[in-house]
Structure formats: C-alpha cells, structure tokens
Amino acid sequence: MEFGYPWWLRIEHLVNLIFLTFLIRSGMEILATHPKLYWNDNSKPGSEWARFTRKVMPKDKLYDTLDEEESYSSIISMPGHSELGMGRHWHFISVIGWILAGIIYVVLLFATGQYHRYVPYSWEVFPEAWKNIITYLSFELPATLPGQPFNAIQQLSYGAVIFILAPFQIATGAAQSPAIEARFPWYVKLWGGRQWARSLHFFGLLAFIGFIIIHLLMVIVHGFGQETSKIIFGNQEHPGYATGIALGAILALVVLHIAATKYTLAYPRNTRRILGAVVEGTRKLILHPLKSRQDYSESEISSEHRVNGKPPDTDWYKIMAAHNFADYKLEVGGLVERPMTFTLEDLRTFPTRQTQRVMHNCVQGWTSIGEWTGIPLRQIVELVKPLPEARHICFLTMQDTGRDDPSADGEGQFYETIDLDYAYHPQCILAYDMNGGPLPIKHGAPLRLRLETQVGFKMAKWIERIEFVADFRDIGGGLGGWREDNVYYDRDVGI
C-alpha cells in the first residue's frame, strides 16, 4: 500500500505538539521544585548526580526543602516563578490529553494498516539506516524507501518514539506515583527504585526535546515548503501556501503558550479550578481505590531523612516538646457522636499498634524509605463514630507559616484535609515514632498522619485536632488544605 498523509493523521500531529510542548515546559517546573536527581531513593544531600541549581545549603541550621527551590523562568517552564502546584495541573492535564490522542493514533496506525509507515518490513533497514546518516553528514538527502514516504533512519526514528519513547515515558512517569509504588512495590522497583525512574523520565526528555530538534533540523533540509505542505495538504503540491500556514501555526503555539502562562499566573485559583477539575477527577477514578502494601526490609530505611515544614515556634510548644510531650492532648470532634480526647500515653497504649516500612513521596519529587510506628486512623474513626454527613476529615496542626516559616508563601494555621475512606487503608496511620525512637520534631513529633497512597505534604505534622466534616469548602480557603489554598496544589495527590 502507499502511505500517504491522510486527514487524521495531519490532525494528530498538531495535537501532539501542542500536548507535548506544554508536558515539557510544566516538566521543567516540577523540576524546578528540587533540582536535582539521584540513582537512590535516599535522595540523601550530596549523592544527586545531577544538579540545576547554584543554591548551596546551610550546614549550621535547620532548613528544609522548600528552601531548595528554584524559580525558573516562564520561558522554559510552565508558568515558571515557582509555581510547582500550577505547574503540576498543566502537566497532568497535557499527559491526559497526550495519552488520548496517543491511543486514538495508534489505533488509527493499526486499523488503517498505516503503521507500516514507522515498522520495517525486513532487518535491511538497519544497514539502510546507517548509509542514511552517511549521505546527511555528507550534506547530501538520501532516498526514500520503496512504497513509503520516508528514508530508513526516518521511519526508525519516527518509530522509536511513537513505539518506544512515548510508552517509556508513560511508565516511568508512573513509577513516580506513590499511589502506584505503594499498591506495587514490585513495578518502581524493576525501574531501580522511584528515583531511577525520575532519573530515566529525565532523559526521555531530554530525547523528546532532542528529536524536535532534529526533526524541524530535517524538515527545513528536506524543504521547508514540500514537508509542510506533506502534513497540511496531504501532498507537496502547494508549499507556498503551506509555507505560510506553519509560520502562521507556529506563531499561534507561541500566543497560546504566552497567554496560558500569564492567565496561569493571573489567575491562579481560576486555572486550579478548570483543569483540577479533569485531573483530579481521573485521578481520582483511576489511582484513588489503591492501597498500599509496601513492606521494604529494615536494611533499606534512609539513613537520614529530608525535612519538609518547619516546626512550631512558641514557648508553649517548646515546653511542651521538652517534657516529652506529657501535656499534650489530641483532640477529635466535628460530625461525630462522641467527641474525644487522647494524650500521647493514650495513643501509645492503644490495643492495636502498626509498623509499616515504607517510602516517603515529597511532592518536589524526593524520596526516603522510613519506618514508622502508631495507630490505624481507622481505630479512632470507630470510637468516636462518625455521623453519616460526615465525608472528610480535617487535621489541624500547631504549625503556623506565617510565625514558623515566613518563606512560604502564605500564612495561617496549617491544615490538611482527606476523604473518610481513606482512614480505612491498611496503612494508613498517626505516627508517634519513627525508625524505632520517638517521632522527631523535625518530622513532625508528637503526631502526624501517615497516608502511604499520598505525597508528603497530604500527611499532616504537628497534629493537635482532628475533626470530621462535611464539606472542606468551608475551611481555610476552600480548596482542602493550606498548601491547596496558598500554591494551588492538588487534593488528592496519587501522583
């Protein structure tokens, strides 16, 4: 058969660059939240192998992650200026768009028999391909293959990414859900851990960005007005006209990627609002239900962990942390039928007590293997008896940003908000010791939630209420928690 261009697949092509232009920006947002990679899931300070950033840390006082952000500009990124709650909404929403269109396009491929386009009929296109980069070093254009509208090294590469990259970015992408790694360990861990993945989803990028060099590169040397009029009209017929509609077409990404970026930053509540609504919604549909059943070994536990929030600066959290925490009292009210309140001893002889070794997921994108020991949620979700209007339940913590860390951007009490169900996976619980000691202050001591399905900052520390609620609209800023409120991040934070 001959392969031509038809409509569909002319369409798919300008989806696809809008979809992947704007996954590369966002990317480079999220990794402008902790600029640096790793090949262990330590992430350890000083055992990154690559870092993108000049800030050096201090060694004399305590700082936490947020102190090592970056505020890239919104020439590379999407929006750009440290907008990493922004930056992940535009990124889940353009992978959802992108996996879409990938799918209907490669059903299309299949369906129509075009896929023969990108895979080799014979072996011979391998030694083809290496005469074809011959002939371009030697600024010369090589042939075409018999019956199809490309060289060997063309259908190759055009074939690699449809059929390799972009499957690889999918997966390694996902390995860097925690609800994924948390359900399969097993699946993070055939990547080398969730910071190989990272790592190797960073150099999937790093091809992409690659290959739309190249290829641009290869259609101007091959004719700017021929291969663009290939993909506009379906023949190379009319390149003058062609010519002017992808100048045209390639002005409008520009505008559009411009005018996303400055609503994004002018109207950030409003952009939260559009896109959360389809990506927490699939998010929700797709990663909610999973539980964790991680059980890393005691040999694997991080030997330092990475702290994220600083903690309460009063005198009367001071005192209180001094005598070990003997004054204090967890209270838990709200929707419930009997309202209750717990000291630290009373948490600590609970009939049920749970250890579980599991990863930590930061929403910057670092990890560390931890152990930790307290409560099933569940258990004080069955004392105090929820009534049924009840849906969510609200941590209130001792932490205020405003007095306790005047770099956030906010202030106010520090609160985090989760769906009741989810008090009732296996693992999830109110931690009050870590790696087999007393919970840390620095990690959040006397209590904090543990939810292994979530990124770090859903687990609230510093814990002194818990309440049930019907409705989070009501609290803060609406949004279900003060970094939802504040920097716009997602709710539910599967991935």
Second form
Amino acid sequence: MEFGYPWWLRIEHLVNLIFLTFLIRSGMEILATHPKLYWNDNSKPGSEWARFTRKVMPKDKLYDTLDEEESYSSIISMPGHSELGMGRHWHFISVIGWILAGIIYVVLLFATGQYHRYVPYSWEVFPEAWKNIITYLSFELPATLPGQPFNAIQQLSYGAVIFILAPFQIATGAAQSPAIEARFPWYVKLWGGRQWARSLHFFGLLAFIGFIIIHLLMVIVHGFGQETSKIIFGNQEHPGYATGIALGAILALVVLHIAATKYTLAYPRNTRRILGAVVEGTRKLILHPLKSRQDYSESEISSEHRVNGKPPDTDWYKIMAAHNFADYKLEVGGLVERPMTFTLEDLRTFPTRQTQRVMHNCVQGWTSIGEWTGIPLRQIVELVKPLPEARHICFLTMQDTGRDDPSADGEGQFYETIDLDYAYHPQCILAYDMNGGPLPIKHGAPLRLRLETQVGFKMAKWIERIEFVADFRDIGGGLGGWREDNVYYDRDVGI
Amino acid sequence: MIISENKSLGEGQKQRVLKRIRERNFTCVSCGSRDFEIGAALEVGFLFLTEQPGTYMVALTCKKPDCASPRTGIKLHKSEFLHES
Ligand SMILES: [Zn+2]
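Alongside the form predicted alone that was just displayed, please also present the structure of the form predicted in complex with its partner chain.
Now the full complex is given, and it begins with the chain already shown.
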C-alpha cells in the first residue's frame, strides 16, 4: 500500500478548509443569538452552565429572548452584528457542501485503500501516541509508524477528526432540527436531550478549533515548506513554491471570508435568495415531509416556558384580555369558498379538541416543553374550503413589532405564512390553552399556531386573521413572513 | 372560563374602582354612560412595554342596555384600588 497524497485528497483538503471555516464562523453567529448553554431542555433562565454574555435581564418587566441576543464582531462570527438569519443561511449552505465533500472523501478513502492510514491496527498505537506527545513537548519530532505516513498521534488525531468528530457534529446538528426532533423524539433523547445536543455541538466546535490550531502549529513544527508541499504537490519536493502558494491560499481564504461577509451585510436579501436556492430546496426535500409524533410526559413540562416576542401593547387588546377575550373574533378568509368568523367560545366549544405535549424550538436555539390544547387547523380548512388556487396560509397577528418589541429589528404587523399542506400535519393546531389553563398573554392569547416541526417564529401568536393565498409575494415584504422580510430568516424552517 | 392572569376583585376593591371612575369623570366611549359593572383586573405593568409596574386594566361593562360596545376598561395603579379592606 502506497500512502501518498493523491490529487483528490489534496482538493478535498482545500474544500474542507473553506467549508469548515465558514461553518465555524456562522456557528458562532447562531450561538450569539442565544449565548447560553444548558444541560436541560427547559432552558430555564439561570440554569445555563455557560454564558457568553454580560447582559442582565429586568425582574419587573417581561423580557424575551430577543433582549438576550448578543451582537458579536464579524471577526469571530459570520456575518456578525446579530444577523441570525444570515448566519443560518451560511451555516446550512456550508453544511450541505461539507457533507457532500465528506461523503466523496470517505468513499474515495475506502475505494483507494487510503483509509488505512487513519486506522490504528494495534493497541500499541495508543501508548506510542502518548510517547509522541512527550516527544513533541520536549521539542523533538517523533518517528512515523513503520510503513505509514504518520506517527501514532497523527494517525489517531486525523482518524478521530474524520471518523468521530465530523459525524458527531453532523449528528448533534441534526438533533437540533425541530422536524427531526418532532418525528423521532427518541433520537433527541439519545443525546440526552435537545440542549445536550446543542452543548455537545458546541464542544465539537471547540474540538475543531483546537484541532485546526494544533494542526497548523504542527505543520510549522514539521517544516512549513515540506508539509505544505505534500498537500499542494503531493510530494515534499517543492517547499519553496509550496510556502508561497500556501500563504497565498490562506490570504485568499481570508479575502473570501471578508468579501462574503461584506456582501452578506450589504445585500442580505440577495444573499438569502442565492443561498436559499440550495438550502430551502434541500429542507423541502428532507425536512418538510416529516410529521410530528411527540408525546412528552406531564413531568417533562417546563415550569417556566420561555418566550420570544412581546404582546400587543394597545389598550383595546388589554381591555379585551381583561374581559377574557369575549370580544375576540377570528376572521378566516381569502381564497376560500366560505369566509367565516369565530369567537373564542366558538373555537373552545368546537367538537374536536386536541392536546399535545411537545418541545418548542426557538430559532435562537433554546427549547421548552409545553402542553398545548386547541383546534386542529385542518378542521378550519375543511370548514372554509380553500379554492383550488390557494397554496399558502397567512396568519395575521395583533402584534405590531415596531411598537411592541424594540429588540426586534423591524416594524409593522407581524405575520407568517405556511404551506397549505402543513394544515394537515397531525400536530398542527390553533391553540387556546396551555399547560391545562387558558393560553397566557405572553404566549399568544387568545390564539396561536402550533406547528411542531418548525421553529418557534412560524407559530404566530395573537392571531386575529387567517388568510388563504395563492402567493405570498404580494404580502408585506414578499418573502413569506415578517421575520423573513425583516431579518431574512428562511421560510420553511424544519431546522 | 377563568383566565389565570385576570384577578377577580372583592367588594371593597370594586367600590374603590367606582370611586376612581367618578373622580376621573370616566365615561363609556360608546354611549357616554357612567354606570359600570366592575369585572376582573389584569396586571398590565409587567407584560406590556409602555406600562408602569403595578398598573392594572380593570374590566368595566357599561350597564346601559342598548350600548353598542359595552365592554371597556380603566387603567389604575394597584395603590388606587387593590389593597384589601
Ligand atoms: Zn356604553
């Protein structure tokens, strides 16, 4: 077996470097939006084991998780400046590219037999690796394993990164998708819960950063020209050229990051459209068909369910709430045969009632577990009979974001749209009760959407009107929801 | 149906709300009547952005039979009506 540096391996190394650096920076952006880590799925304030923020929240006023968001510099996060929507697009486009490159790489490793270099075939490798570490620490270079391109610690670290760390990051990432969690609740529990998966994903991030630093350091220790020559030319014969090309490549990578960051911050709508063309399609294919099958136990319900978004700050809403929403009316119209209006009493006395105990996934990364009761959305759909051209459902709310929630970046009436077929998902309900009592104001009283395979912002609260539409392009900013229009979130958010 | 966020008021508290209504010359927006049934009180100071801590919205129902919009409310600080006795 000849262990060289075949051309595909060298290309893979470069591609991997590009995707991995984008994954790390965009991952930091996602962390910034809720800079706290937990070992419990309630994400109860104060129960975090790590926090990367100094913000202190008020005690005498309702605050939401938008208030807790941090704005990190573009140097560490992509694109920086608390642009979660953009960070998500970059993270998901990078992960799609990274996984595809990874699959090709692993297939080629096995097809060519090159994988042997990463696999220890004797227990002796482990004490040998320890000796290697001691050798490095005494500023000497350890010898390679017999017939191998690497020494023992190199073999173990490269093998661990490729066959353990990379799959681990993909698996813990997938465990944070509400669609996957909703369809396969056992999978999330396998990781100890959603917040365990998030915390472990963070450790994976640290491991990758640690690996990159040590890897770079080792390349320098072993001889920068000689080592980069191997990964650029496939042999160690051209250290001079290799040094120049490698430094140029690092510079080009930095320039690529700066250009992508500047473009993203300057043209978020275009960035969303370009990256979304790949990301949205992939999500529609893989996550959209998943249906929620959650049934958490009563004892798992969070004592303090977190919130994102603040209630409508108008006197008429407060008066209506003080009167137990007796004057509330839900209008359902648009492209339907039979427009209808419902009072809260109509909805509450509807023959079908559905209760579900589920995990709520905020786009920011926190979770809480709650019990929701309401009327299945498909019942409303069947009553009003959408016309054949109706494709989406638009939920218009009583919340005016500029007025009610200054931490949200934008203004105007909050609305969200979902594809019509989601109404037929088994755990898609219009909820009027929560945890056995009436839906609290901060959670969207008197009526909110529950669509358990999506992240929280799609589940409009304080709903006043439901409209069936053929196209969402002429509503609001035209991207399919308030968050899509204003902070450029993706529309079908199964992750 | 009871909304846990709405606090039902005792007789003394209701009397004090009526007193505040008179003091403020509060009238029904719809018909101008000053005759109200006192309902529950909702703490709005904590939940709503522009409200001062300790503020309540007290539900009022206009007693005039032909009032077009009988359900209204008055905002009061807890010190104005909520104390017991
Ligand atoms: Zn009146």
